[in-house]
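Next up is one chain by itself, shown in structure tokens, the form predicted alone.
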Amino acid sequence: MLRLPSFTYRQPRSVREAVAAKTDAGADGMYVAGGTDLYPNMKRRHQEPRTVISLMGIRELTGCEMRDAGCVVGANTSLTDLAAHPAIRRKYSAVAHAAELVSTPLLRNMGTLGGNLCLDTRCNYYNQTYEWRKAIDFCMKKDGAICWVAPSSPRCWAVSSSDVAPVAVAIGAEFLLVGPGGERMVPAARLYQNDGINYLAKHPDEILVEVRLPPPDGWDAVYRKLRRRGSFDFPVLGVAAWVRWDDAVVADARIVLGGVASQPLEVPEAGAALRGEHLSDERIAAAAESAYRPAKPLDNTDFDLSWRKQMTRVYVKGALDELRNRRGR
């Protein structure tokens, strides 16, 4: 049995209080929301904090409001209420579609909107028990010097899992960050780096406050992934494509790969190859073929690599055929 290591636990009511109880602790201290991700990390000793803060007493984390023709979400409102929340399923679909797609219900009851955005990276040879990593010898995401999947390369190619993180950059979200300097808006494309251990941008003192969702003024997105099992596992794809429409023509498009790098990857190609045309299937399969070539997953999770790549043409072209089908009803 994996068991928590020992840590002191803390409980702050506002994020001031949060952000104080972090620089006390320095170092040393990790903020937890759902505890989805953290918990289990600690158990096998990925991340080791001496100090626990949790963000789920703070009640300016959470909620659901329409503001300046857009939407805020509160960081610490779960994926079970931002998949269910009439609103989001109304006006951000593709929003509401990936909070429902992760994991399972009870894990959705407890995991938040913050916590996927920034759900720690994830590799076959990373997600193991301490035993089993020392056994082969530590990697470079935790304790080693090697990355197991690319062994010459000099960083770490840990995949970022995250079902709503493509969904938001696709959309062009903004993300409010607050910590001991202040507060500064991100846009979603900005929080994500390339990189398997620094794969985000926001500072570990810093917390994700709340979600600001665009005005959902003629523009539509869905997601698609794949996965071994329909629930419960991480994808080892995730499509994320958005469409802008000029009566029936494609004013703007962005598509955003998840699951085959360290950071949802959007491939400007792919979106350029729709605009300023209609949505037919010689765009659409231009647009995939654009997707497919930059996809370049690696053999650090589920499934065979190369089986994978050349899904990435089929979810693009059946995520575009039903931005297509939507806009015809």
The other form holds:
Amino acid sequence: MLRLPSFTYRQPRSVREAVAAKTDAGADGMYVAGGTDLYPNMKRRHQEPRTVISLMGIRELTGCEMRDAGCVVGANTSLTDLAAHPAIRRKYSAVAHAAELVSTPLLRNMGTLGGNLCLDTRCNYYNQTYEWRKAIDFCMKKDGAICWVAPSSPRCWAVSSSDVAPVAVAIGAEFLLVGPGGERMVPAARLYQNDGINYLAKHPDEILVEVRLPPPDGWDAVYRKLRRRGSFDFPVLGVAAWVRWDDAVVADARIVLGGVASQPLEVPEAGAALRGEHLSDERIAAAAESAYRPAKPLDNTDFDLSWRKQMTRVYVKGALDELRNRRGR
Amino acid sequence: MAAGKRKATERRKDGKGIQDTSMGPPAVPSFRRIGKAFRKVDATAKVTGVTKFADDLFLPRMLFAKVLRSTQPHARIRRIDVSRALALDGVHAVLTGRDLPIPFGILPVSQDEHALALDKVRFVGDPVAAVAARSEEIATAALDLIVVEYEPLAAIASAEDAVETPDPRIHDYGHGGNLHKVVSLEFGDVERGFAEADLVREDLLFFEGSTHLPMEQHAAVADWSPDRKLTLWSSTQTPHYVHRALAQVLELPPARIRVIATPNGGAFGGKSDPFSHEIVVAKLAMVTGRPVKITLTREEVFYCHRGRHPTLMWVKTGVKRDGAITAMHFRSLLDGGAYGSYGVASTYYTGALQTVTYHIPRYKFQGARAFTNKPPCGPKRGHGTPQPRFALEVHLDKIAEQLGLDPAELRLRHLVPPDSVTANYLRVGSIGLGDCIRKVVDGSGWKDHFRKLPFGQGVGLACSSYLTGAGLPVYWNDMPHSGVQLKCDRGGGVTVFCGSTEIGQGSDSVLAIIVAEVLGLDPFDVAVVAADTDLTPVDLGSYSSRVTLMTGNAAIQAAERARDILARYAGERLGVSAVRVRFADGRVCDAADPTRAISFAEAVQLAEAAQGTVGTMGSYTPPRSPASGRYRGAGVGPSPAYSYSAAVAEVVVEPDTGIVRVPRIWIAHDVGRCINAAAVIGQIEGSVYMGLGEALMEEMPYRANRHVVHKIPSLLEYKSPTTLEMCDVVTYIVEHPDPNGPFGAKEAGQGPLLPVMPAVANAVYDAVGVRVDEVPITPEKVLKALKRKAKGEPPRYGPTSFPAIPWPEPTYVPPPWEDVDTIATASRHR
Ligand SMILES: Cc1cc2nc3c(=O)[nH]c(=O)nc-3n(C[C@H](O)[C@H](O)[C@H](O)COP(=O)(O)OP(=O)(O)OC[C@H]3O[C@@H](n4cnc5c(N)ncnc54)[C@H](O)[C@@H]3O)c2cc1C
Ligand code: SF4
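For comparison with the form predicted alone, would you give the structure of this protein in the form predicted together with its partner chain?
Next comes the full complex, and the chain you just saw is listed first.
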């Protein structure tokens, strides 16, 4: 059986205590929320913390509240609760939908929003046991020197595989981070960077405390997910599409792709193709074409990569059609 | 075949219940138990989590074992240094190949495995060393301290590679180079047959490999007692073969070894070889004097594999205008992986059962199995027959189209007759294939849908057949294939002892129901003691769909012998002759006046008082096949009875993505006689589920450029359908009793898988007009074929060539209708 290695488990009661525990543990410490990403990773020795600091006993990380300035969701909110929350379902249906599409009911019961947004990047040269990785002489992301997906590349191309992150970026959510140096607010897009190893622009000691969703006024968003099966599977492509309506005209738009880069990838050209226009078949096709070009899936997830790239067009078009239909309703 | 014997039971997956649509009154005496839907006798324990699987066993002072596996696909071992591992605190023993130098293997002709590599490794995952330690964590840490120096050899990544690359050889036995086995047989002059045909068609098809994916990962516990007896508990389908392998490798007398098969949490053929880890824990227990357990990781289960052989196939068939086949020539190339396993049999199986569905007067088969540096392939549900069946049924669909015939009609016209012998001398008993086809054609509304649905929707039909147990054992001998002992207790209980193994298929239930039927008891009052080499008579194991027929017949014999004994003494008490005594509802009565009765327990007490303990035995040996001794390889294919299936699949294909969905499958299966309706329907639905995975998504990809590692050895990344992908299943049970089956029963565990893949492939063609001549039918393949079609190229995705294999001159065997001796014997009998 694949066993978890031994580790010290800490259960702080407040964000401050947690940060202190993490500072204590240093580089050997890691936070855990639901553990649905971290524990499997520890079994395969991707991450080898000696001290695991659970965030689950911290009250400040719970709750989901509508305010004037939008909705504030605690990082510990489980994906099940997030997807079922009446206000989220009504006002932020794309968020609820993305959460609902994560993995399986069991994993959604354990998995949290915070963990989902901080999810490790994935690659099928990396998400393997230690013994398997030994047979390929490891890779740059852990224990090795080369990236087998792109051997001449100086960086790791592991894939951003969160379902909620592209939606958070598309709708312009903001994250409250608290660390040893105090707290700061960052726009969702700025938490991520296109590097499979350093995919989060955040200090490892910083805790994601809450997610602020912008007020639901005059915009709409949808999320589409491509995966092999209707449950269980990570996205091999996620499309989050957001538009701000000015009557029937698109005042502003953002298309963000998941599963095709080491971060949720915004395609500004696709948004630009829609701005100031009606969502006509022609505009939709133009946006889909713009999104297709920069999507660079590599051979490190499920499915054939050229097919995945082709699907960008189909899925972006599908997302925009859906937005248009919702507007029509 | 009396029409009155046929009965069909319909049931929908959506739980609409079982409707009995009897096609006439049963011509046999009505059964009390047989045919009813019973909960399996072990079901409650399983669903409540009480069943003890091998990994649930904990013995006092038990140690835990881990196996170090090769990181090289093909290499010589220069040096192994285990000293640092041995020095680690908590480590009790470390073994290497030198501690277990005797080779083993399931087939006597392929004794090519070592429990731990002796001097060479042949795939990433090949066992190299083993550690027993106080905890699994320590054992794992110790693995990292073992130093293995390899001298890498060039690796072979595919069967085509193996054909082209005779050196370096993976094994120094076999056909030559990296070909393990090559077969060439010709039954009648096929060239003459092709010359007589109105149409001759050739097709190339490929069937990708897949693995069994049982929920339970293999586990084993060994105990070496101070009085020098070894006990092994293991999740195995074949305790008898494990018993033999342990005796051979450990050099212990079989009498000192006890193998107990724990309930298997699924097996599907993946637990029917003796495995390295079973031998390793046994040896570790002997060396340490403490019980030792091993539980494989999911990844290691992928390395044990023995799954479906990836198979490239070429088929050429001549037909008359009405679809009558004049000759068929079939070639297969199997990618065997690194070891022999059942591979020689698998190779023959890719050519054996083509003949038992539609009449083929002349038939030629050439098959080759290659060694490659990948986990060994072997028997997975359908063993070697789903691949050729896929090829044949798609090929026939194309032929029907070319001839302008309805594919269902074409098949119905040319069925093999019952009680006949095929070109390759397989004796077909009962065949309900015609009824199966009619059932699914009517049920699915085939005539209104085929070639009539809008673009993107389609239906496809396919048929199949499978054996009910192999006619010959794995090692040559004249003994029975299955034995049953039965003991009647004076309290009224009955215990049956049998070597057959419960792997979730319901073998314990079949034993209980059959004994209950004969002795008039409640199946839940029959105790089953199974799969324990100290306690139970030999049964060869739960493979090749043999248990219901072979164990069932042995159980009937044992139960009838017990019934005869009890009837004699009960008859004396009731004052009637033994033949007038009936057994029903736990009572023994006068058939003429059922109110005159004693309880079953009283009957046992009378018999016991008169003659001592009431115990009987039954055994079963399959009948001699007409193929026997006629040609080399005649041992593979003969079976006491063949089951038949037909399926219609409905598909929806998205033209812009190539994604295929299967909303529903209608499937009819001729099970001969249904013993437990719930179990038969369960097996059929389970087969459809597994077939759907092979049709749409399952594959075993390896990274040829990175040490030929398995690309996705995990439950998450090896894609197998979830309940959401599972289609609705409409099941029809067709009963054409076979004289060789217990109460007429034939198999249900493997056959119904076979028509699923070709039915889906044919339906995809019906939906969007492209042929995907390989499985899995993934969206990228469909989309590529659609693009080719749009460009005016041949609307097809599939293999384009078959490598040049130096086939030996075929062994020529005249088919029965051309063989002078056979014709002479037949006319004498007439
Ligand atoms: C079989 C399987 C399938 C899956 N499928 C999907 C899928 O389809 N889509 C998808 O998006 N995900 C999927 N996941 C990943 C995972 O289950 C979810 O993303 C889940 O939401 C992760 O949350 P968690 O609380 O369990 O994270 P954890 O495992 O607890 O944490 C994940 C990472 O985030 C860090 N972290 C957690 N919370 C915080 C915080 N508040 N502040 C700072 N750092 C934090 C942890 O240190 C860790 O590095 C799947 C996982 C599995 C095992
Ligand atoms: S992208 Fe390259 S470096 Fe990153 S995990 Fe995959 S193989 Fe390793």
